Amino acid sequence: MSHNGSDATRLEWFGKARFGLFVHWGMYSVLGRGEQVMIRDLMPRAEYDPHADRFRPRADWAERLAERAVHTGAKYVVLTTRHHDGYCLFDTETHDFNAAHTGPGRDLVAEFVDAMRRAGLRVGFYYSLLNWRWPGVWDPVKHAGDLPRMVEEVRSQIRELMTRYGSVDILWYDGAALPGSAAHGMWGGHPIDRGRAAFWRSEELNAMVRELQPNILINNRSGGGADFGTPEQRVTGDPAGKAWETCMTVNYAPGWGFIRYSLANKTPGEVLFNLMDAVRLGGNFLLNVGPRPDGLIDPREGRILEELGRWMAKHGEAVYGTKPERLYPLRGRAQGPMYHYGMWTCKGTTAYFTFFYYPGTELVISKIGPGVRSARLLGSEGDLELVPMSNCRTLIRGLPETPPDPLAPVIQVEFEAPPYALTELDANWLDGTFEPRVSGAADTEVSRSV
């Protein structure tokens, strides 16, 4: 296996870009009930396979799915270009159940890498271990012989993403469930004994794909060697300190692909609150949207992808290139200090506050160390006022009465050196002479009790 530079070089343009989108579109889109809607309504393939010739994408659907990633703030996009219903928006030779031979009649991959190349966006393919059109997924005793015929598709069809689209960033496995296991509510009956790692041969396929794709990303979903993690729904680190990605839908669950009346979404203050908790912990936020058939972005969308492009042109510094420093050393999900008014992330020295509940003119700095040098709102001029407190506190004062954001107002505090957390606290405070044990202050956790 070879690697052009460490792993920490591959993962240096990760680590700074912080914000992506996933990108859920395929055939299923046409039906508007989610990506998963073949096995969730017991579609046989007869009733099935017919609405691929109604899938008709716009010619410059990945230009327009480009312009919006760039206006959203994303530095990276994740296409699917197989779901677990096995259809491919590539031109694989393995089969003719893709978007050459169907509906489309062309390369949507090719559309999409060559548009998002031309923006300046990083590129990253999905692609599903799982395909549900095989009979030997659902009993592999009866259907034994397809097995390793499923593990040689996969292994072609991989082989040709790494091949013929140039330089590929991210390879995002999913749906790496044996066959005859438990899944979406459905049993196969007789679960194969076997890890899932040795059934898809997932080090010998991952060995493939860094010798044909030195510099690639791969997630940990295939059961063999990966570079990030990647928690579902949810804001979660890594315990082992690896590099992890949030991804996340704007509606609820299970609706990753297209649905024409989704009727539960997250507001843009919450889909903007979920980005900055995990840049905050040190990860990466994939913000999911499923397009229309024509390739375009669903209106309901595209206004929490407008409003979080406006915020992001304003304080996208709070984002891009960020970490916890010391202020959130904790493994996984910590609150850290001042998390009842927001969350901070930090570059060296500078820090930046992101308020999530205003607080008013005035800003209490606790638990924070060291001293606090200045403090200015993004988007206005002048530094606001700081004066010193007791218990090692500064307070901020001239912000606005009121939240001069509508989604989430930032201020950007300079400190003496990189900031950390306050974490051994006595009963000195109740009297205002509390003086934190500065030597190794900066790497002590944070404290299970402030």
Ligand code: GLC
Second form
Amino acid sequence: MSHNGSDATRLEWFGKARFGLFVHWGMYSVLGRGEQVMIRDLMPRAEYDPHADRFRPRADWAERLAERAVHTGAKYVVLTTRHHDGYCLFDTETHDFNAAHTGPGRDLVAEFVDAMRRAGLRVGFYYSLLNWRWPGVWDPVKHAGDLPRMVEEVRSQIRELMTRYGSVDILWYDGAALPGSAAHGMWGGHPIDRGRAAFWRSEELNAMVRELQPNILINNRSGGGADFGTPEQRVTGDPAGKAWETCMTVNYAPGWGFIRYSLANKTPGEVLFNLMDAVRLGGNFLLNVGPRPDGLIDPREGRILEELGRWMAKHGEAVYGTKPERLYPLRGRAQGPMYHYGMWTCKGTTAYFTFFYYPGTELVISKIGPGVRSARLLGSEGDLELVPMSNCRTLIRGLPETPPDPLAPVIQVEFEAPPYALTELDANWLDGTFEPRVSGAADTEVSRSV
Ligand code: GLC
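Having looked at the form predicted alone, could you now put up the form predicted together with the named molecule?
To see the whole picture, the full complex is given below, headed by that same chain.
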């Protein structure tokens, strides 16, 4: 892999950003039944394609999206430049099934990049290697001639994306399926007998990408070399301690593209819980929205973004630039259950505690070392009262009786040194004489509340 700078340097902004917006948007939005409506409803191309002419985004969609992202507290936005239906939001020379040659009549990727940059946001391109429109995807024996053309199409389009829009911060691959695999059992043959990376020539493709965009971050879905992992709809740390990003929908359906009638959405509290769960374990959180065909966010999703944005404006320091430090380590991996009443995030000796379970006027900090120096509630003035207690605990007093934020209040706690978990309990705690053994602290996990 040839690229400039160390991996750690390239990944620095990403690790600090922690929170991004994922945008699934394409001509399928017109139908309002998710991004996979073509295959779900088995729509032939002749039935599906004309909808592209009904796809008429507003002129200011990208600007409004950028405003939204900033307002929500996201630091980067990843847009589906092409999904599995093969429709390109950019003006590609490879085929006319794209935004410039159908309803929009414009290069939407150019508008996107322009608006995000102006708003100070980092830019990511989602790109599906798989393109359902090739018969070879479904029957690679009968349509064997498609296979090299599919790979070539990807290469040409990726080259277009990497050369026409200035610097791109993230390339977010998806759909590196092998021809025949999706239709296995239907067409009677066997999927292409090669690894994904070998079929899509991912190493070669990514070498080209890194040559053209030396600072880009590439996700792990091309089968080739990757900068970060992509747990989908779940929060799981990387076992090898590599960078990772949870992507998640607002709805439970789940649909990533616009769903006109989505009946089971997460509440702002659920979204925030997942976001903080990823952040406390050292991961990023990529929250998905599926804009309407005109490009605006639907009020149902909008309300969630609004509430999250309000929370982030007040508590963002508990998110950006934080690390798990030694609070959630489990044999080198960031793992382990959340801390009794909520979740910790850290920046050196400063730690933030986000409550998901509010204790009332007093909070006992237990099983965490070293000593607490001060504590204050974010969004209000003055220090909270501290009372040392037995068993290495600290009592924080003077919290409002009811949660001071409708979502999740946060207190900022200064420790004497970067905090660590104290989990090696012995029976002495029953007498109130528990003394921590600090030596093993880095290698233990925060135990569940007893
Ligand atoms: C799932 C969906 C796909 C979506 C992706 C995002 O794989 O099937 O449509 O783009 O998640 O990670």
